[in-house]
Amino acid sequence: MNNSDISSTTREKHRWPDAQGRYGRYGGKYVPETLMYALDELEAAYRETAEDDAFQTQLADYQRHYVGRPTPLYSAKRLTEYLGGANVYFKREDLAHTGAHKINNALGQCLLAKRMGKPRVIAETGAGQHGVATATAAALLGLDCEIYMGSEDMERQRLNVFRMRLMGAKVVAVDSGSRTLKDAINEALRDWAANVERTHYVLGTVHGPHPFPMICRDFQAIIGRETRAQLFEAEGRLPDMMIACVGGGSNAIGLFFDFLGDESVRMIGVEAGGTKIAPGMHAARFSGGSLGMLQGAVSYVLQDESGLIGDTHSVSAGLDYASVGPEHAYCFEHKRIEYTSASDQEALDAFQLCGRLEGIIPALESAHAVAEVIKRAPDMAATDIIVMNMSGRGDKDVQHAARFIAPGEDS
């Protein structure tokens, strides 16, 4: 498939996956037998909610009346004056309730589960964005909830840990390898499979096996749905340039997915770019991976010649992660989305900048893409608009940034 085939697919049914759960040559399930049909099962369930009126009406009325949906499309008048050039909306994803668009899959796959008879849930959480939205709807709905984070991001993400833990889920310090994202996925991987009967894993980004990525992606699609009508109102047209941070994957596609046939809609995918793109240093799979397979799917992974995967390196724990999701690698393959880097500087400036400028302390992970569009505002006409997804708030990310920068300090 050519980026011509990608451009002539409806919003409304995408092409693929395809029914192995392939993008292309990406995506694919590669898990224990014990698995499968755990898989086979969370997909049957998955599509018959399409048809069901009953569950679509509970989500959505959750959606408008818990989450807090529609979330703004805010136009960032003091950042667009100071940068110049193109004017800048926020789709405010930091306004949802806990405080980030990962609220949005949590919800949608805890009422999966209470669907499939399913009273336990399990998931991953770097950052703890995703810890916290699973545990809160899995306390909105009763289920049973318990939430694997690597040692090394519990202690970057102090707040988030006692969130969870608030909201009556139990907390799995994960001391293996890196001691981050990649290894807490190990652990509740491996959870699930000795406990598939009565437990669901929301896995919380646009990776792992089939369908996982669609599911996610589905669930995220409302922040690009919302942004096209709500841009619309307000400018009456499309923008030109889209842009996100992609950790995972999933607020970035989320935002993206509804625009991927407009082929006038530039999309920038912003990874990290840690201290410097050198091995260990990094979480840019665009820059430095290679096509391999981690965690059920094929995609761009951070390795060596051996396939042994890297280590990887980000102030940001959401971005801290070897592997990307198979549709960004899918696009990325198509040219249809452009994939760049921040820096860990860069995106700590641009912390700050935002914080200064708007009064919007946005989370690491949304740092990225604001230091994106601090280097592409400025050389776009002042009639071009860019949006930029506003993926979290930073509340979770003050105690660690404050080790590397200090309030009124100067940019």
The other form holds:
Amino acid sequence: MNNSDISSTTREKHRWPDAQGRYGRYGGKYVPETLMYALDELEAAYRETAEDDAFQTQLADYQRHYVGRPTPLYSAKRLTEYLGGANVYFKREDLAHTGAHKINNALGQCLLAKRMGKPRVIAETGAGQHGVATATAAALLGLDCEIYMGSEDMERQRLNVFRMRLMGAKVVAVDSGSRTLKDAINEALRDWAANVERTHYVLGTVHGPHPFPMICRDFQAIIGRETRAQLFEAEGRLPDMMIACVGGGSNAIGLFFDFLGDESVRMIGVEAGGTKIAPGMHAARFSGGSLGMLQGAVSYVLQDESGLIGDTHSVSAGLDYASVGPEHAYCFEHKRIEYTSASDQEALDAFQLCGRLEGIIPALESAHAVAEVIKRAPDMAATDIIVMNMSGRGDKDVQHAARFIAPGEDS
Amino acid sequence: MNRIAQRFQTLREAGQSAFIPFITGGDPSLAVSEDIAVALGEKGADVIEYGVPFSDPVGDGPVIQEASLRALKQGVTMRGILASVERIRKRSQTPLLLFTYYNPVFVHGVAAFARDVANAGADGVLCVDLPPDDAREYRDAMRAHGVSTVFLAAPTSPDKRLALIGEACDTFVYYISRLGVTGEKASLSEHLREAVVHVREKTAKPVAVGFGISTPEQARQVAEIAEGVVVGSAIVRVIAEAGGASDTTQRAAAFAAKLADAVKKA
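Moving on from the form predicted alone, kindly provide the form predicted together with the partner chain as a structure.
Every chain and every other molecule in the complex is listed next, the one we just looked at coming first.
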């Protein structure tokens, strides 16, 4: 293999977002005026860090010694054998410190907050992983931290609430609306507007107003860069297919981004199919959504014909969101990434199968990606390679999952 | 000239400030909101901000969030609000400014929305989460139908943005008197006077001040320094406390009359 095979061509082929934060007709910057200056200030600070060697060195140092990067690219042989088709690899983001990919972005943004002289960070969280990651990075860097979490999600993810509090973060229950991720974001935006002068909002996914989708993508793109190098070392070639679950879409973009320029790599994003693709029963924006603007960005949105945001449902709190990152909407329109969904039941089945065959309990979010692997791999050749992002570990979900499944019992 | 511009001109000639009350359309019901709107006009409102309920009001504090939720529970949508404006217009000539979030406008279609707003008889639109930067198409559509566009200016807006905001507003600028979301506040910022002078200079437009004004005394203070005084949450709270009783309109009107009186005395 020569070096040209290994290097990414994505940045030349995929120059988004533009100066207005647009990915084609998606994205943008739709917030009340109070926050516009903060977004401009954030973008300027972020662009400075891209050229600041000291910042990049510090980030790389934390990634290696604190987060534990690079995370392994693991050949899931028992699952591969069981499915009888493509060779399945897991990118083990579940082994990153705090147990999910969320730390990549949270750490980057908290370093950025520190650099901007903001002593306080706030964040929203759904499954709790982004909240835990932000609380962790805030503890590491000595920042005050407040996490907004829907009270429904606090119930589903009690363990993560306790973890955040252990690390000194204040967890604020959000009782408005559907009491899930979307409402936590609304409340975080309100807090940010009131305290913008001394607070940075660590938005946890590739959604929200520009520059958040870009910043989060860039901090997560390390997943794909590592995967490229690791797969070349293991197999000497590109994968045939990549699979990741998509809530806001940060772990998926993180894995896919470096490969967007490689046309031979098929990419599949898996949304939450919930109990049924019918209003209020799922979170599959590309199946049931339409063009809209929610929380700062134009994208696909689950909404009614009046533009009121619809209720969503998923067994997985991290995928339970009414919109999706604008870059995903752009890749959907241009057919660069295919989107499908896995139902609650399929995710729960995959959750168990993965534990039994690989000794890895995936997060319920990541279990949606495993469900897609289970569907795809058997129809592919034994020489084909699938890389799936094991975006998080399932420890946080065991209490919640125990309501639905009884391990060891045939059902 | 549209009614909002007309009213601001009349007030300027009289040396008075505009009293701009806000109510959420559909709280407690569209019929009562319409009665309240008509009564506000009779009690001295110069422009009525008619709030379009939205599922995710990120710019609002608890009082208006809850009002929005009550209206949504009755099934009030953008179309319902436009029909309501049409009914108000048959009973009152007070200038009406729709206060909305952008998504219902975006989903309606910006051009169709401008046309429907004009046909219903509303005079202006303020989209809380649409900054002027990305609003070219929206402004053109509104102007083509004679609908006034109002944008927010904030304490965090640097001079460059104030210039952009001033250019985007055709009649007046809505200055958010403090950081944060809508809601009542015990005292006003000591620096409000300087801030208003600065915003007026940089936007080159009359300034209406809102967010946090809740008493007649505060309204009077603001009227001394600004061309317009917006009172939202305090009125919405009076309506909420009436709990849908038959005298809801009278209570809201009585409170508004005190505010209007304070603004006009300044």
